[in-house]
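Single chain ahead, written as structure tokens, the form predicted alone.
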Amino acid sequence: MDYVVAFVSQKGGVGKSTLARAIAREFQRNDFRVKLADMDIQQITTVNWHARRLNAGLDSVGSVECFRTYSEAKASAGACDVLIVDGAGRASSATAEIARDADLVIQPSAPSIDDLQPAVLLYHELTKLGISRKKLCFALTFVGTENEEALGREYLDHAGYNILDGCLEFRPSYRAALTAGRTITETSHKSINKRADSLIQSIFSTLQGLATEETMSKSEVEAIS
């Protein structure tokens, strides 16, 4: 398996599943074999979304299944190139397990202080467990204004965590697309598709940068030995 990309959150409704679905589609479009793991066995919203997508005649985003544990999800990934983990809408001991193994961990957060504070605390807890800050990223979601985005970035930057370029704006068209089994880059409006795609491409470039850094680190170790 080439990559494990995990979407986690301290609470639900922050755009975690929304981003997981969009990045799964992007990987699939780039000829990766994708496993999208829905870790919320009570709601199975991502599994249901993919069923709507297929029923609408849209392209599959890969193999989409629900799992009780991360170990089950990883074992099921088999020959897939990328495992995308849509974590449950709450932090738990499983969050740390997922974060340890993932190549990139993304936590979406709205720019309000009520959302940012618990989100930062979750990453603080993960770093205390020895998980590298380098792979812990934030994605700003449900942004209403440029000022909101700027204030959110300032808060997260002060906390010392990476912030993905772009943001997910608060748009009814995104909700409508998800209801129809589409992703946030497949709405009927090209302009907001483009804005959403800037965030998705930032995820790709961040992941590739971390992979390159890891490859270089391994080469350095081999050279020394």
Ligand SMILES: Nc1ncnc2c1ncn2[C@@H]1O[C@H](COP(=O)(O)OP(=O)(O)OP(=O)(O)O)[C@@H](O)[C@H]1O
Second form
Amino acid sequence: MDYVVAFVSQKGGVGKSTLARAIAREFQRNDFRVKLADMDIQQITTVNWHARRLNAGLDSVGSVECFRTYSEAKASAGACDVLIVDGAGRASSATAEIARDADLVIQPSAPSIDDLQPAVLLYHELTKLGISRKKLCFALTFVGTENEEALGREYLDHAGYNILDGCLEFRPSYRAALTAGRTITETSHKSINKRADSLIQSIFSTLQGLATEETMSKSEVEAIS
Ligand SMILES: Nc1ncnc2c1ncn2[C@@H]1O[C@H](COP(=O)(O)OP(=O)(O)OP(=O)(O)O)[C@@H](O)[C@H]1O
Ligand SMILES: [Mg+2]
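Instead of the form predicted alone shown above, give the structure for the form predicted together with the named molecule, please.
Full complex below, order starting with the chain above.
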């Protein structure tokens, strides 16, 4: 498997499933074999969404399944190029296991202090467990204004974590797209799709950056030994 990308959060309803579905579609369009793992076996938001998508005659985004444990998800993704983990509602003991194994961890958060504070605490806990902060990223979601985005960036930057370029604005049309089995890059408004796509593309470039860094550090180790 080439990549594991995981969406986690301290709070629920922050946009994990929304971003996981969009990045799954993007990988699928780029000919990756995708496993999209829905870790919330009670809500099965992403599994249900995929059924709506297929019923609407839209393209599959890959193999979408729900799993009780991360190890089951990982084992079932053996033949895939990328495993996308749509984490369960709130952080749990499984969050550290997922974050440890993932190449890139994305925590969506709205740009208000009420949301940012607990989100940063979750990443502090993960770094205390020895998980590299290099792979812990934030995605700003439910953004209302440019000023809000700027304040969110400032807060997270100060906390010392990476923030993806772009953000997801609060828009009823994103919700409508998801209801119809579409992704946030497939709404009926081109400009809105473009805004969402810039965030999705920044997930790709961050992942590639981390992979290149890893290959370089491995070759440095080999050169020394
Ligand atoms: N940018 C947005 N604008 C408007 N609505 C949005 C936006 N992003 C997500 N939503 C809606 O907000 C709700 C929560 O989003 P989502 O299901 O992606 O969150 P989640 O973090 O996966 O939630 P949970 O913690 O319950 O798994 C959904 O109804 C979704 O359609
Ligand atoms: Mg979800």
